[in-house]
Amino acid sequence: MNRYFKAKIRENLPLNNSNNLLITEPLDPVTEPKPGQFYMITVGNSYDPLLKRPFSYLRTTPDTIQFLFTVRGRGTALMKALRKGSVVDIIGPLGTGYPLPGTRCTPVVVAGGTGIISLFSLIETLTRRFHVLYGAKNRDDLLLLHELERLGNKLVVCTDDCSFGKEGMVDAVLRELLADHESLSTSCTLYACGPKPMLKAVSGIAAERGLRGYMSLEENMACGFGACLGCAVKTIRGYQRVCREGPVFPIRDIVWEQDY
C-alpha cells in the first residue's frame, strides 16, 4: 500500500500554550502503523518550507491518525495555524516500531519530556501489568497525565524542579525502582524515548545491570525513508539511520560517544 497519502484536518486543538493535539482524517487508504513508528507532515500550504517534519503517532482510531506536538520553531509555529478542513501531505507510516515484551517479561517505560508521545501508543497497547516512569523539567511539560492515570498502571512522575511529583531526574527514578523490585533486574524489557542525556543514562543503567530493551532517538531528518543520511547515529553495527533502522534501536546497540 502506498505510504503517501492526503489527509483532512478535522480538528487542531491546543493543549496549553505549546501543545497541539492534531487530529488528521486519511482520504486514502493508509497502512495500519505500529507503536513507535512515525509520519512525515506537510506543514503548511506553501513550498517554504519546503521539506516535511517528522511526528510521532499518539494513537489512530478507524477513521483518524492523532499527533500531539509540541511548537518548537517555524515549521511547528505553521502546523499550529493549520485550520479545521485544509488538507495536507502525510507519509508513513515509516521507521521500526518497538518490538512487544515477551510473555514472562515486565515492561518498563521510561519517558523524558515529549517522548511520551512516542512511547503512548506503546502503553496503549500493552496488555499487562507494566511501570511507567516519567520525567520532565517541570509541571507544565508534563503531557497526557490524565490518560497515563486511567490506564491504571504503576505511573510514577517526576520533575526537576519539584512541581509535580518526585523531585530528579527519570534515570534516578530508574534506579529506584530496579532497587526496590530486585526480580525487574531479570525479568523487565525497557522502553524509552526522551532527551539525548536521559536516553544515555538509562543506557548506562542497563549496561551495569545486563537489562533488554529498547529506544526511540530524535534526529533531524530531511526525507524520512533513508535517502539524505541525515539521521545517521553510531551503533554497534555501524552508522545507521534514525528514519530507516530506527527511530526504535536495542538499547545496547547504541554508541554514546558524544557528550551531552
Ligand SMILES: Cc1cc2nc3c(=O)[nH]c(=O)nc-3n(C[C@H](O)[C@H](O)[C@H](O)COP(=O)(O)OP(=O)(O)OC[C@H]3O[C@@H](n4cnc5c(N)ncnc54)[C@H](O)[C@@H]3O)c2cc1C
Contents of the next structure:
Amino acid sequence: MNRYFKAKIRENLPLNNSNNLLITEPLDPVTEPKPGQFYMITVGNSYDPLLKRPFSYLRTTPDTIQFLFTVRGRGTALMKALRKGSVVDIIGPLGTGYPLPGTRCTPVVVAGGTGIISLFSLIETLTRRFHVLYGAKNRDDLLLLHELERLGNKLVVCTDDCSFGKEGMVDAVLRELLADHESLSTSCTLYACGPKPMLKAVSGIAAERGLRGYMSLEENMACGFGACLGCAVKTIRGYQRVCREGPVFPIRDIVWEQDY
Amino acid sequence: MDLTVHIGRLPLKNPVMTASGTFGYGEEYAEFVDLNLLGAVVVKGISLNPKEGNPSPRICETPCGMMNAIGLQNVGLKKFLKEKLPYLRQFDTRVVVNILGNTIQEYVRLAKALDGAGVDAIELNVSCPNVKKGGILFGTDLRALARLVTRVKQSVSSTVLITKLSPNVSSIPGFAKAAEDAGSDALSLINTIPAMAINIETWKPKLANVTGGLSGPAIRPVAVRMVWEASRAVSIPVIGVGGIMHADDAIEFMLAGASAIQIGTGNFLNPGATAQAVSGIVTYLERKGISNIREIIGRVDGTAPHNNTDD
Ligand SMILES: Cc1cc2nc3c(=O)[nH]c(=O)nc-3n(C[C@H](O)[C@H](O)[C@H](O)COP(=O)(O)OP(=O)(O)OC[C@H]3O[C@@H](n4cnc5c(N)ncnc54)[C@H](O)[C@@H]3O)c2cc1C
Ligand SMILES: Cc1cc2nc3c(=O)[nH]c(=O)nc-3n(C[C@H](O)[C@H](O)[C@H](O)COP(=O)(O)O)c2cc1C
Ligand code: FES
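Rather than the form predicted on its own that you just supplied, could I have the structure of the form predicted in complex with the ligand?
Entire complex below, previous chain first.
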C-alpha cells in the first residue's frame, strides 16, 4: 500500500462560491483512512506555491477519496481551477484519527467552519445517539447540512450573523446544551474542530466542567509526515507535531499560549 | 557507471545526501525511500541536551520557497545515540550527524561522544539563524570559526569533519579558507538565508520568531554561486545545498564545484526525491556518455560532451 501516490481528478464540483468537492481517484493501491486523518495534496504544477496543502478527507468509496475544500488563499484558488482528468500528487492518510467514544459516553461534536469536514467522517461512523453543534460565519458557509440532517441526530446550527439557525458562537451553544442536559456533564465525550479561538473556548468549557474529549488542530505544514517539525504545538508533554502525534489531541493536553 | 565521490577520506557510493533538519532521523522516510540507495543520511542537528524549539507558527511559505524557525528542536545526544543511531546503522548508507552547541566546549563534547559511537562524519552547524546564542556567531566571525574547527578537529580521531558554512557573510571564500586551514575535511553550504515575511491583514510577522531561514528553489542561484566561489578557494571537497529538487539541480551544483549534494526542502514535496535524484543522475550521465561522475565536478567550462541545443 502506498502513502505517496498519484491520483486523477474525477470531479471538482463547486458547491457554492467558495467551496468545492474534489473527487480523486488514486492510481495506485492506497491505505484506508480513519476518521480525523488527513492528506497532503499538490495544488499546482510549479514551485509557486511550493508546498502541498493539508486536507481532511470527507469520505472514501472503493475507488475514490473525496475532499471538501474552502478557497482561502493562493493554493486553494489553484485547487479550484484543477480540471477533471488532471493528476495530482497526494501523501496520506496522515496523522492520528479520532478515538471512538467509550461505550457509556454520549458523543458531542462541536464544529466551527470547515472543522465540520474533519468531523464528518467521525459522525458517519458513530453508532450511538449523539449531538452535533455546528457554527459558521453565515448561511453560505454552512457545509453538508443535508447530510447532517439525514444522519438524524440532534443537530444545532448557529451562525454569527443569524442568517441561519441560532445566533451566536458555537461555544455558547455548547454551554446551553450542557446546562440543559445535566447528565451530559458526566457522560459525554467532546469532539471539536474549528478555528483556534473556538477551540480555545471549548477547552475552557471542558476544563471548567471536567469534560473529556478530543480536538483536531490545524497548523501550517511543510511535510505532513513528521520530518520538518514545522507544525509543532505546545502540549503538556512539550511541543508535539500536529501531523504526527495529532492532528487529534486530548483536549486537556493542549497548552494555549497566545490570545487568538 | 561509477557514482563514487569522496568527502575527505570518506567514500560515498553516490553524491546524494539528505540535508540536516529536513530528513528527521531517517525513520520518517523509510516507507518512502530505500535508505540503502543514498550516499549519506544527514540527521537533524543534535545538541547536548534535548531542545524544545520555538513557538508556532514555525513555518510559512514564500515565492518558490519556505521559511522556518524551528529553533533546533531535537532529542539530544543521549537519546540520539540510544534510539536513533542504531536504527540508521542498519542501512548501507553513511551516517552524518549535524551538531550544534552554544560554546566550543559543547561542540567538543558532542564530537567526542559521536567519534566513539561510530558515525561516519560530523557536520558542524555554525550557521543556524534561529537561535540567539552560539550557532550563527561561529559562522560569521572568522576567528571564532577557526578556533571552533581547530578544537573539534583535535578532539576526533577517525570521524570526518564537515563544516556547514553560513551564507550570511559578505565573503564566502574567506570563511571557506578559514575552515580548511583549521583542519575541516570538507565544507557544506548553504544553510538557510535569514529572512522575514509579514501578514498584511494582521500586520504581524508570519513566524512567531519574527525572522526565519529561507530555503527551497528560491535560494538555489545564491547557493550555486557560493559553492562555485568556495570550491575555487579551497582544495577540500564542497557539498552543495540549497533548493535542489531533482537530478538536474544536483548536476548544476556539481558543475559549479560540488563533490556531493544535499536535498532539503525537496523531500517535503516529494519524500522520494533523494532516490529519484540518484536515478536521474545515472540517466543524465548515460545521455552524456560519461562513465565516472567525478568527471563533471567543477566543469563549468563549456566543454560538455554531446553539446546541448540550448547553449
Ligand atoms: C490537518 C488539517 C486538515 C485540514 N482540512 C481541511 C479541509 O478538509 N478543508 C479545507 O478547506 N481546509 C482544510 N484545512 C486547511 C487548509 O489546509 C488551508 O485552508 C490551506 O492550506 C490554505 O492554503 P492556501 O494556499 O489557499 O492559503 P495560503 O495562501 O497559504 O494562506 C491564506 C490564508 O489561509 C489560512 N491558512 C493557511 N494555511 C492554513 C492551515 N494549514 N490551516 C488553516 N488555515 C490556513 C491562513 O489564515 C492564511 O492567511 C486543513 C488543515 C489542516 C492542518
Ligand atoms: C525545516 C528545516 C530544518 C532545518 N534544520 C537544520 C538543522 O538542524 N541543522 C542544519 O545545519 N541545517 C538545517 N536546515 C537547513 C538545511 O539543512 C539546508 O541547509 C537548507 O534548507 C537549504 O537547502 P534546501 O533549499 O534544499 O532546503 C533546516 C532546514 C529546514 C527547511
Ligand atoms: S508538517 Fe512537517 S513535521 Fe508536521
